[in-house]
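Next comes just one chain, in structure tokens: the form predicted on its own.
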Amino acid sequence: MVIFKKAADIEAYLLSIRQKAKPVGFIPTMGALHSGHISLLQQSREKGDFTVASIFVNPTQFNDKADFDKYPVSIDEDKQMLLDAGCDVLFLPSVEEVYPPGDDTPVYDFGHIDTILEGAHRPGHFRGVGQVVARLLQIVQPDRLYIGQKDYQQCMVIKNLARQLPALHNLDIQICPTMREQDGLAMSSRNRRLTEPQRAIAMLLYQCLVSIQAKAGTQPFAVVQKECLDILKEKGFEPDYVALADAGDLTLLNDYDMNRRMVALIAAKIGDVRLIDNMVVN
């Protein structure tokens, strides 16, 4: 595995790879890697891609500085995981490499997607996501981008971003299934911050999603939504939302609509750790 810290160096190296007609697969991460990240890398390798991963904790997507400061960092362990998984290149840029001093950082418009759910609870978050993803894609210029469904709204933002940038119109965006622990908890770097008692009940988010999926078309969503909110609060969570939306454009729905593909989305805080998850309903 070759490691680069400078944008110009990895750009030159990947140019030589593309000249050999080798497709490039890219997995952008913020580190603190787990099996979910590695599954993305495996998808890339299975497709025969020359596989590139990046580790960069992006400051512009944290609307809470305390959350940024607490984000887990485990570079040495991450490097070993990527090496063991067969990653070809790791990009480890500094903030100055991603956001060069004096360069204007574009602001992208994601419409209503940026105003609901995560957008409403984390103002500026998706603006930061758009900025860093656009910059990393500009540097790596991959043929395929691999991202996880756990961050469903972020997946929608990145698809929207690709439509806004002519250079990304041919980018193949692979949205890969959420990897889960045995009890259903979605794998996340933030899970490392959970205490044992918090970890023991964290799977309630998944159980709520299963309930929403199971009761589709048999009960009003408002009833199921209230059941989920009540049980989360009873167990000590602070729910931000339990929502149902059109899976294609994230239009929020007041009730189940069995004539369209839907997605249930949930976010709740336990202690100082905020967890999100989602599940396609039909």
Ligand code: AMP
The other form holds:
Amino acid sequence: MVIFKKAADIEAYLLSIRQKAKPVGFIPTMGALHSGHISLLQQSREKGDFTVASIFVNPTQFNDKADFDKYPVSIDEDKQMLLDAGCDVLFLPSVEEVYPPGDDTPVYDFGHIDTILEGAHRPGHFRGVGQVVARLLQIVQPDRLYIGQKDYQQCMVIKNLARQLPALHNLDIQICPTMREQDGLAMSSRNRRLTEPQRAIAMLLYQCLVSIQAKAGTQPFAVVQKECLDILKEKGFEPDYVALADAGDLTLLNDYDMNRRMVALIAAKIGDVRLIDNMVVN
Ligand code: AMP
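Same protein, different condition: the form predicted on its own was shown, now please give the form predicted together with adenosine monophosphate.
And the full complex, kicking off with our chain again.
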């Protein structure tokens, strides 16, 4: 695995790879890697890509400075995991490399997706995601981009970004399934920050999603939503939302509509750790 810290160096190296007509697959991450991240890498490898991963904790997507400061970092373990998984190139840029001083980073508009759910609870978050993804894609210029369904709304933002940027019209965006722990908890770098008692109940988010899915079309969503909110609060979570939306365009739904594909989305804080998860309902 070759490691690059400078944009110009990785750009030059990948140019030589592209000349060999090998497709480049890209997996952007913020590090503190787990099997969910590695599953994206494996999918890239299975497709026969030349696989590039990046680790960059992007300051512009954190609306909460404390969350940024506490974001877990485990670079040595991350490198080993990537090496073991057969990653070809790791890009490990500094903030200055991603956002060169004096360079105006464009701001992208994601319309209604940016005003709901994560957009509403984390103002400026998707603007930061748009900035960093656009910049990393400009550097790596992959043929395929691998992202996780775990961040459902982020997937829609990235697809929207690809429509806005002519250079990305041919980008093949692969949305990969959410990897879970045995009890159903979606793998996340933030899980490392859970205390033992918090970890023991964190799978309630998954259980809420399963119950929203199981009760689809049999009970009003408002009833199921209230059950979920009540149980989460009773166990000490601070839920931000338990929501149902159209799986295609993320229009929020007040009730189940079995004529459309729906997704249930959930976000809650436990202590000072904020977790999100989602599940396609039908
Ligand atoms: P992050 O490091 O959290 O920014 O995540 C990097 C990529 O890994 C994003 O595309 C995430 O959606 C994806 N990802 C995070 N957690 C999981 C998971 N549990 N299963 C699959 N993909 C994931």
